[in-house]
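Take a look at this single chain in structure tokens; it is the form predicted alone.
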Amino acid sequence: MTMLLPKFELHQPKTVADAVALAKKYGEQADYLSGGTDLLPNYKCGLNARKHVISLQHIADLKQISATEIGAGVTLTEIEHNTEVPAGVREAAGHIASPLLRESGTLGGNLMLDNRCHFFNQSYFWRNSLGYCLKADGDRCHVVPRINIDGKSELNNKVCVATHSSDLAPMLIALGAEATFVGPEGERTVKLNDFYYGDGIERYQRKDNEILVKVTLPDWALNVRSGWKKLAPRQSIDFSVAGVGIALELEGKKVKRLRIGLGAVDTTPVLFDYEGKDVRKAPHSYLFVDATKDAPEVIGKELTDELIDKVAMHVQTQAQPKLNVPMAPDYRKKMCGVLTRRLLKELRDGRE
């Protein structure tokens, strides 16, 4: 069966201010469109389509890129080939989708990617035959039918556990990125780690009509070793089903800084900050991964194979993937440890 785009009115503003004004005018009936590689396929499936689509393609202010600032409209291809940005960011961008899609897909689109689930990313007719799900048109989660709330097991008509599958988000979080937004109330900047929300429907804490305009990296992100590894059914086209981004700083052979961004196993990216400084703020109570629980002592220790195994096992133990994207949860869980171990050894042994 052919799936066609529903009718909508396309708006093409030239400035951020004009785009925000349009979004404010049309309210809940408007969507922002960047590269369209995620939004338009969802529209074809009848998933939360809106009557007004505001294209951001012609806003020059969103297309700036430097070593520490990347505009939301910068394409994945541009990031992949820009040697000024950290290696891990280039690697993450270069493993998204396919070369053709990376020419259209953007940083902003990947960071605002809709969460994915077997019961959501389907045609209207498939979802209708099932009875819909909590994320679109329904009133229940088919992945986790019951959930513990205040110590009691209740029917899960509240929490969507659709998986966050962005590659760039966990890598940028590992590098301490901040995101800048512009909306009707002006400009604000928030840690990217605090932006994502633990519910698969709301996904993030964006204020009404806001536009993501850029991501900023701290200066220290340019002086660490960074890298990205992902697990996917195919390395081209397919979304990650587990991803690990690492920022590692060594003093001699000892660890000065270690931050690991874990992707595609929970409703948001998850940060393991082994300095213990960057802990996600509430409200994120529906996350299943606890990055702080039983964390090994790492800072100031020599990064031996034994310590790498401890870190990898910690990441693997805390990862809690669900049966809502391809590949079995227990395999994905194990691979979180495998990818962490491989990448840490590569970075320690001189990969920059």
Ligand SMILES: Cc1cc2nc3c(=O)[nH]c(=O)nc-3n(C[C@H](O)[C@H](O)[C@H](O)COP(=O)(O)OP(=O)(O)OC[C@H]3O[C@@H](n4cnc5c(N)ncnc54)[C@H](O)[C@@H]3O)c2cc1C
Contents of the next structure:
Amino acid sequence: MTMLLPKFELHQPKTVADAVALAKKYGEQADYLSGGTDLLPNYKCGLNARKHVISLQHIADLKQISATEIGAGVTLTEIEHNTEVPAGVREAAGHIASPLLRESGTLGGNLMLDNRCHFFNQSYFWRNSLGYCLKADGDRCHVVPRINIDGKSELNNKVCVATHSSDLAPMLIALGAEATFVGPEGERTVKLNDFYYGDGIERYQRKDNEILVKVTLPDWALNVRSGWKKLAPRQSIDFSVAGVGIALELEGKKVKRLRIGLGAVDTTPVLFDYEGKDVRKAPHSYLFVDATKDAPEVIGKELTDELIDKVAMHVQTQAQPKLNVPMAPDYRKKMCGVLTRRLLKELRDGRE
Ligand SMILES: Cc1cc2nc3c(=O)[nH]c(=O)nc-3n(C[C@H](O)[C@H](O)[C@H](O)COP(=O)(O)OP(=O)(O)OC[C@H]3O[C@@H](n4cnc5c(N)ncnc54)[C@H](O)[C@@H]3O)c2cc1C
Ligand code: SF4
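May I ask for the structure of the form predicted in complex with the named molecule now, the form predicted alone having been displayed?
Time for the whole complex; same chain goes first.
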């Protein structure tokens, strides 16, 4: 009944241009489909299903991979086993879901993943019994029922705090990735960090009908130490409930570059760039992480255990997990610091 895949028309274009033309034709009635490991479970729950599904599976241009360029159609398994891409990217890909899901799941689907929440990732029947919520079919939020606007507490019918749960997104923003999109208005390239923005419904700034084509890493990403760690109820299959991706460059014992991508604790992945160069303004709400607030001085300093503790505490203090995915928010918050501390020590002491 409610968990059956709804009927839709499947389109199978062979070029990006044809896929974009189909998306433009069907507008709000169309979705792109890559590996289907996120979109189709959501459709089965009656979550924002569309009548036209445009498969990107047969577009060869999306399947190229090199050390610094990964096509949106490349599978997670291919990324995991590609020895040219930075270690952190391989590790993040290799810890997503399960081996079987990684065979189908793609980079594009992972970066465009929908946000998650206990009150959203449920069957239609379940959501109906609770009166739905802002993110699908309803007009209220069960996680943050009231918010403060201009000093006044009001019913929250505006902001969704569903959790951004992609593992590759925080790792790739730490490595300075750019994303290239093709849409009806042509091609554009944006910093992946700038692409993510907004609440759990908005979550990124994609223009109408755009396809994510590829992700490009800067040359420096090949010369830094990088790694990924995640917290999940079961590491063998579950989504992250906190994740840390780090890009670290040392000059002797001193820090030349430190960028930390924090995942699964906000509505977008969050970048902590200790050079202060790559800064995205948090949406104007106390509900979201401000990565620049109270940042310790790191660049040019020796990466001692004390400095690592300071950085770990900074990440932990700023993290704002909500009670909408498994594991208690205070534990997840603490684990943001623990994962940061462990990974920074491993990278300093001689991982790749
Ligand atoms: C049991 C389970 C566990 C999971 N665990 C994890 C986990 O640990 N970490 C994690 O990060 N994810 C996890 N996932 C989510 C998912 O499997 C992966 O994120 C996967 O990479 C999604 O890729 P896909 O190709 O299957 O996406 P799809 O389901 O095909 O698409 C996902 C979304 O992206 C859009 N999309 C896809 N490709 C493009 C493109 N090129 N341009 C524009 N839009 C596009 C689709 O329209 C859709 O909205 C899990 C899923 C399941 C079912
Ligand atoms: S956080 Fe978003 S998805 Fe969760 S209940 Fe609130 S509105 Fe719904």
